[in-house]
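So this first bit is one chain, no partners, the form predicted on its own, shown in structure tokens.
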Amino acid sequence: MTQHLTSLPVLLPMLAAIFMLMPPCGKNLRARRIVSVGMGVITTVASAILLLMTQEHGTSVYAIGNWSAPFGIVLIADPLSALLVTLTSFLGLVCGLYSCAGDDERGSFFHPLLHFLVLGVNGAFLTGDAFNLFVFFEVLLIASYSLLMHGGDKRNTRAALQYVILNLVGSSVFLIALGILYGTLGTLNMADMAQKVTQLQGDDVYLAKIGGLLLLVVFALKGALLPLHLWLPNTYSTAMPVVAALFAIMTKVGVYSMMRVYTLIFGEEAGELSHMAQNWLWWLAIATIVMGAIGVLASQDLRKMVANLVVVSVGTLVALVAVQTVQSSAAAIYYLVHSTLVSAALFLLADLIARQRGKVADRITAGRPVSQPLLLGGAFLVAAVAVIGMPPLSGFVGKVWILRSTLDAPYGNWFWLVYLVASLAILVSVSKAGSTVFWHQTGKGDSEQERAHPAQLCAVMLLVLCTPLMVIFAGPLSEYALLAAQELHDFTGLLQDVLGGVN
């Protein structure tokens, strides 16, 4: 059994999707509800076994019908990719549960489609081929546009529009960049790609270099990196609540697959492809830091405010991906599961607010009081130390790993000015935010008004709580996070691990 414990993230949120959609569960919500949150809950237990059993016995390579690599499809899944995907689980499993408070009931198939969604992100973490990080990005796309959809508006119909027509021309150019790199390579294994460039002479340089460049082109499309970034704030901010909480982890699947791919197959031992991004991405990554800390400042409600820290975060992860060592990478790892949760926690948070103020919702400008002042209130203030970085939560620690492991890095002095300057305005922002919903008020409160569900209350503490806990656990987190980088950038090992003996 413990073989197959890798195709397990893949294979239960596909049979819980196909479930949901059949007799008994087909138009029963209830029953819908019961079997989205068990089997998100058995994915959840699943891949935080899968993350235990690549901690104790390193990496767990899984070939589809005992095709081997490079002529079969494989599964891996390393410290970094059994993180994500335990990650992703519980993100699914938390969105879930807090839909299940109504706003699965504003249109159809809502849980069907997160679990779907699912599928296609913990796919993208764990497959070693190329052309199916195409296949699993184009699942979790599909799922997406299904979800923006769900519940919406003319406002969030023109907004996923956008959102729709963008990644379409993204995944064409992914098409034509794969299909130049195995013209190159003859390859389309992760690991045999990298064997591959090693070798590349004449011309094939150039090839490869221009299919490695337009992935490039697609990852910052997906990681909404500058310029390619513009959709993020109004598509998130638009979408529902509970969606935008789940797509937090989706700008991730586009800063991993820069860590893949141009850590492992234009990496270290590329020759002259070697690092042939890292100038490209160094000053798109401060780019975006300062965009998206621009938007934070100019934002008019919290929820657009929140998909502008989305969009810092991702300028900060890619900052990390191009100065290419272990410690940034492992810094990038634990910055990744923190902000991932701050900003779910942050979209939801923004939406029972909304709910208690009645015509105001989540602008940020005077407003009648929450009707849940203490429990909102308190945890904004845990979520919003967090995110500005501030002591003593995960934020402050993510933030000096994050300025240690750049200190020496080439433009690493621009880097710390961007990013201190922009912490700087996160800080004045949010503390106006906060200051204007909970203290700013008009009026009254009624005593009818709207309360928070419990199971919202359940999914909002349960993102809240991990904060304090990425403190107190803060130590075998870095040693997980260090081991997870020190495997990402072990070539020789992954290809031992990979290939075996095939050359």
The other form holds:
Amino acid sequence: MTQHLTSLPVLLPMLAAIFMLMPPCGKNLRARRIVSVGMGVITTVASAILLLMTQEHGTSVYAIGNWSAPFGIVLIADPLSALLVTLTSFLGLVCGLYSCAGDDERGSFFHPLLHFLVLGVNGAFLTGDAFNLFVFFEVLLIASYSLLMHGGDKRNTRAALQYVILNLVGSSVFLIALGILYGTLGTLNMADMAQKVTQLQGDDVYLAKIGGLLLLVVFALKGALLPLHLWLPNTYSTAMPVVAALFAIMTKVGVYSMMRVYTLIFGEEAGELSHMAQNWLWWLAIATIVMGAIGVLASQDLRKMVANLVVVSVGTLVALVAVQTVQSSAAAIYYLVHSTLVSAALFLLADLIARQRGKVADRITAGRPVSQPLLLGGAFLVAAVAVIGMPPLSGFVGKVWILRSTLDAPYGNWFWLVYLVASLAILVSVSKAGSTVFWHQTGKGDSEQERAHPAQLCAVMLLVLCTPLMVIFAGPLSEYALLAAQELHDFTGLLQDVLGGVN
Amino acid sequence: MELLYSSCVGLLVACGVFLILRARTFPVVLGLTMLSYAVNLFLFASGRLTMNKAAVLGFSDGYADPLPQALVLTAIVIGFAMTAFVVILAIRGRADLGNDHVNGSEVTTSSRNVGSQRKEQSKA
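Okay, that one was the form predicted on its own. Can I see the form predicted in complex with its partner chain too?
Zooming out: every chain and molecule, the one shown earlier first.
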């Protein structure tokens, strides 16, 4: 059983989704909700067990259909992917729980699509094969297209159309990049690719470089790196908030793929091609932070603000990927978990606030008071403090770690300057947004105002509580992040694990 | 054969990019389809072009690389699904937004008038 554990985070959501399309649950929303949340819990538990197992026994490699590494497709659960899989499964569970309050009635098949999305993201985190990564990207994308349209209006159609077309072009570029890399390297297994890159000669080096940089374009598109980030604020702010919260993990898939490709395949050992994307990543990431911060300052409603905060977090993460030291990767891993949870929490909170403020919705202007000011205000305060990066919450730990790990990087001073000014901008606009929404009131709320559903509150609280927990358990968490970063940079170790005695 | 093959791929990509940049949903869908044809051909070529070789060992004196064929098969299937989705989305966009521009709004003034007329008609 334990040797199959690696495949469970991929298989369980798929089984759940297929089961929910079949007769007993097919028409019955209640049954579907129960199955969705239940299977969400099971997937999360399985992922958590996988996480504990990788922490104890190190990387585990699962050859699908028992076809061994360079020929068959492998799933690799190293500490980093196990952590991200757990994060995704947890996020899927929380969003499933939140949607049970009524969001899933606004269109058909919300729950199956949610599980298909979790399947795609988990698969993308686990796979060790570049083409399989493409397949899982497509699985998560087609689920995300449908989720984006779920219960949407006209504004939504426009954003979805642009998002879908952009991603289809991105998929084509992805395939071209894979074709080039396969043509030059003769393999698509990531560990094998890393090994073959070192042996490249002559013109093949340039071809592989083109392939690698085309991959960068694709991952930058998925991760919303400047100049390919313009779709994100529009898409995320027009999607249903619970969908946007779920999407908080999707940009991270792009960042994770960058981590894998540019520290493993084109990393230290790659000879002429090592660190080829580093400069690009570094400056684009800094520009992304600037654009994100400007976007945050300019946002007129809460959801758009959170979407722009996601852009800032992507910029920060990519800058850390570009530094490529163990410390910076560890900081990136800690920050990645933190920022995903917090932005998801903020999306859901923005939805609750919008529902309770009637016509004003989530616009940052004076409006009627929310009906549960203490609860929502408290949760918003915690999430805001975390997202700004003020002590004592997890954002602060992440920020200090990020700044320390970039101290010695070339042009690190530029990063410090931009990052700190961006943090100030975020501090100003988030605190302005919070005080306007909760304190600047016109009129009185009537007694029949909508109150948050228990399932919604439970989901939001689960996400918000993660932030203090990430501080309380900062010790073990940072140790785990360090372990994951070391494994990420451990070139020979991974080759040994994946390819074993083959070569 | 290489020249013919590569110019086919290049031509398809050029047409595809041109059509996508038209920024109207129907040309964009056509452009995406052409782009995916080009990509499939390109993927196929990444295993080297060979004539009259089976993709199975022992069926001919040499063998063609089977992996790109498997990759192309997967890419075609995925491409079909995505094209179907974008067609439906384009139809819905046409219905929801009142015109077929990807941005949902016309740039020229004359066509904007057409849009507003249509809105008035639908209101009436």
